[in-house]
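For reference, the chain that follows is the form predicted alone, supplied as structure tokens.
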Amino acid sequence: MSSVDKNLSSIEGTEVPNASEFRFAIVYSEWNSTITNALKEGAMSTLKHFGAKQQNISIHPVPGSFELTLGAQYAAEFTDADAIICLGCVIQGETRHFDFICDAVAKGITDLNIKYNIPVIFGVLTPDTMQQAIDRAGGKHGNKGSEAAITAIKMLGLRNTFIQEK
């Protein structure tokens, strides 16, 4: 899908559950902080917009995107979070470092979803340029942090639906 002139964070036509009873951990990378701070703010604002209480949102910085997986594992093991939102930004460079980091983080976060049976959300930007990152961190294409927060809330709502059907 082309993202030209499209706000990718639009949730028009979708229902988002009330988040007032859920607890969230946000694990975010300090690397590319201009971008990741905007993602974090987008996630926090969206969680609150849908009813999450400030005291039910914990914030945990890690040095870089590679460390998101272990940070999320710590959050799963040592907090009472119902969902964990991982936020980072890895900008394509001239070496294969980008590929190694992105692959490792995506697999690590996927594995944590299965291991802990809670939503661990991949909110990591993987743009080619800084401008693309800016556009997706509150710019013309929305805010991936906000999208990650909505995903966390919706996955908890889905979990609750399955629990109620049981």
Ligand code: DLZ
Given for the second form:
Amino acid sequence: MSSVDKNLSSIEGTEVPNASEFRFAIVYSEWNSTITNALKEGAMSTLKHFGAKQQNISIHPVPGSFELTLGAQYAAEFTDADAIICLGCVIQGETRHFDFICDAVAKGITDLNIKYNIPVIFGVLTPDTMQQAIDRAGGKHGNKGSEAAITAIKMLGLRNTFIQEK
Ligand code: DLZ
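What would the structure be for the form predicted together with the named molecule, rather than the form predicted alone?
All chains and molecules follow, beginning with the one already shown.
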């Protein structure tokens, strides 16, 4: 299914919990900063749209997407974040660097979800071209940073549902 069909940036009709009591850390890559800054802005404005308080959102840059895993681990260890949103953009190049970075960060972030038992959201674009990245960072395919923020809030809502039912 294409990202057009799964565009969570169209938030009407989706049930997103109130985020006013949640704390978030955003870890973002400085590589492809035009894109990652747009993802970060999308994430922040969406968190606030759903009630998150500015003082409950901490922002942490890392050099490249490969460093997102350790950046997120630091956030899990050293902040009181309920959820961590990782934002990056790895563009397919002529070498296998792309595969190594994408595989490593996907696995690293997956492991952090389990290790810390908190949502660590994979908001990493892996496009073939810069235009595809632009399209997904506030362009015609929405803003994947915004979608990552919604995912974080929904996962915290799910956590609270389980806690209340216990
Ligand atoms: C080295 C590299 C390359 C070639 N491409 C990207 C990219 O498209 N997106 C990105 O976020 N980072 C890239 N990097 C940097 C790596 O993520 C990492 O910072 C370095 O390999 C140092 O560990």
